[in-house]
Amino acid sequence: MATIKPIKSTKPIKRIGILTAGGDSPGLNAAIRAVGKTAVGQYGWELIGFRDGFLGMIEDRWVNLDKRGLVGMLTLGGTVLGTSRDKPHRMPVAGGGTRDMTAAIVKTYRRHKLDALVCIGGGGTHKNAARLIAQGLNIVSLPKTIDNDVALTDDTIGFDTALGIATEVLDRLHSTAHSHHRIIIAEIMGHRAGWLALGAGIAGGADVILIPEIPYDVEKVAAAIRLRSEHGSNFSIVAVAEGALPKADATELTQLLARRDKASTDVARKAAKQALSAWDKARAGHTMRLAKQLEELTHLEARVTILGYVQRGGTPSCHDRLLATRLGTAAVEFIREGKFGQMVASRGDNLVAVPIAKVAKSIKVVPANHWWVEAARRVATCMGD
């Protein structure tokens, strides 16, 4: 598709609109709030809210942010606005395969004569904003996960309600495990990267913590649990992110990473692809093996909790709130100044702009040598390798 020329004009902001895609987070209703409260109540601009992402775009969908459509907002989870994981460039279409819709949401922006659109997501979001980059129109974006993987942010909303979620499950999980004499595995959300599962084990007191980032070897994990037992502690607290692998799991998948980064066609991308889901696939009830290799290794009784979506509901966090007020009247503050094509980032105590095809590139992992990873091994916690 040919890159238009993006849309910028001398004349006064008057219009911008505002959507929320991937997953849903605490804290999305806070950045609405705080994009709307600036722009309508600071600068008396309008403001209109896509629903359901990018497909309420597609579909010109829409709402009226005014200021009483503003009220009450702060402490909701989830969005008002609703929100999809749909790709606007690969959307169904019955029957089978797939339609771009991306000139559908260039002619959505056009048809309403927006000024600029924020949006706030994770990493498929902002994949699909600079595809609508290129084509032209004025972009600023929030970055919003709980996974805190958006690359080149310290910080991302909704980050710190999930790990205080997670990590009470974690206390309230120690009772149970000391009681019992077991072993408890507590799956948490984390498909590439492991911040959650990390943070939420240290701040838990998890005894064994497995990331992606960190390939296990299931005897040692055994083996740290049998010596606990050895020491006199008849349980084990094992906190486990959803894509922490084994070794041998661990070698697999880069070498199909691999051979879908470096194939060179359009059909040799899509059985690249094809490849890596079915073995996402087959992985399915991975902790559940975990918990079974366990019991068989260390002759304890092993018991799974999959904390799930319960990470992404309830109330934010006074920190996500904060971190979603901040970042939103900086994206109004990115348009009034002309600063499109640009991620709002959190950087230390300050704000700073980051182009989105940079963060559409990469995601932001856990280090080996991350100062969390250092503090867990510094408390015996075990990183299964």
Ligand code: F6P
The other form holds:
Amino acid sequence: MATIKPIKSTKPIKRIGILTAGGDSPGLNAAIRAVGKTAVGQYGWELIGFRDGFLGMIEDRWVNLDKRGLVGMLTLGGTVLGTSRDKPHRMPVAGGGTRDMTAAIVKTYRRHKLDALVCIGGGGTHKNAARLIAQGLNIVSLPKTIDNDVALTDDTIGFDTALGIATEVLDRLHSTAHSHHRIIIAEIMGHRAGWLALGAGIAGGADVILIPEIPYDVEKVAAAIRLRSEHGSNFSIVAVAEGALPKADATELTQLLARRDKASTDVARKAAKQALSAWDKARAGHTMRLAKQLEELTHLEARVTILGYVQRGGTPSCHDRLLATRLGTAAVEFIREGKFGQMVASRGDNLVAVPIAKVAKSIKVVPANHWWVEAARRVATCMGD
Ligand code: F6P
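Return the form predicted in complex with the ligand of this protein as a structure block, the form predicted on its own having already been given.
Up next: the whole complex, starting with the chain shown before.
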């Protein structure tokens, strides 16, 4: 089943580092534990955990993860190491502006005489890791995010737990929506990908599922809800991804993303990123606006539930514990084999090595013909298009 076979390492490994970066997700501690139990317990290496993502490497804040330090972590949510969304090449400085602190990270890596660094994170972490690989650091990464949007892997640590939480919320919203004859809109995380809203929407029996990959027409959503009323169901559950967009907004976003991706100078890139973030800010409250529109179009009362950080908190599911343990132990084998610059990706039953530089270049969104989309349509779920 597994494609990874331990081989004799070319260079004896003595000490490795580990960090967690980006938004936290359930299963991070299970992954740290798996790396530690294999590296420290099986091979007798030293393991240093850096605090708060890449910031801990910049500031040289760390903790020694010995055998005792790895106890009791499997079921803990969050990350015992702390995390941050800091970008080493653009660290804010007092008084405004940013400074490139990449050299400080390289220095910390060398000072601790690390043979490798394990970075656990999502898209931003992989971009940071790719820059550090270019500076000569031996990095192996693990994909983590509740959004499941990391490129070139089927699965990410934390997604399954968040999916379970969002599904339970939809289950619970049914009885109150039904009792009050209301539309209840549940806003589900996922950044610019619809995996969480789609998966939870199907599993939780949502009547409407809106995801960024399928721009919606509010008139069509309202028509689907009215049709349900005509057939005797005068309540509806709408699962909306935080990144879901009406058609007009989707065109604007596509243009802004293209501008950012095509920018060839630092100045142009900065301007494009600023335009994108201003656009994102202006969309704040879009789910409330959707609720108002649906009330006007259907004459039913609408309420909004924003799931928010509940989706990221608490104990990891069995699936995430298994995934984290499998990926974490494999990361250590990658290091033994000298497979640096690679992410341990999950593909079906197998684990494969994928270049971090490639992972950093894109995100994984829901393909229009994905079987989840087809299944949702077959059970008559309105996808808003
Ligand atoms: O990346 C995970 C995620 O939870 C997204 O779903 C969400 O858009 C974002 O993080 C929230 O970010 P922050 O923790 O910075 O508020």
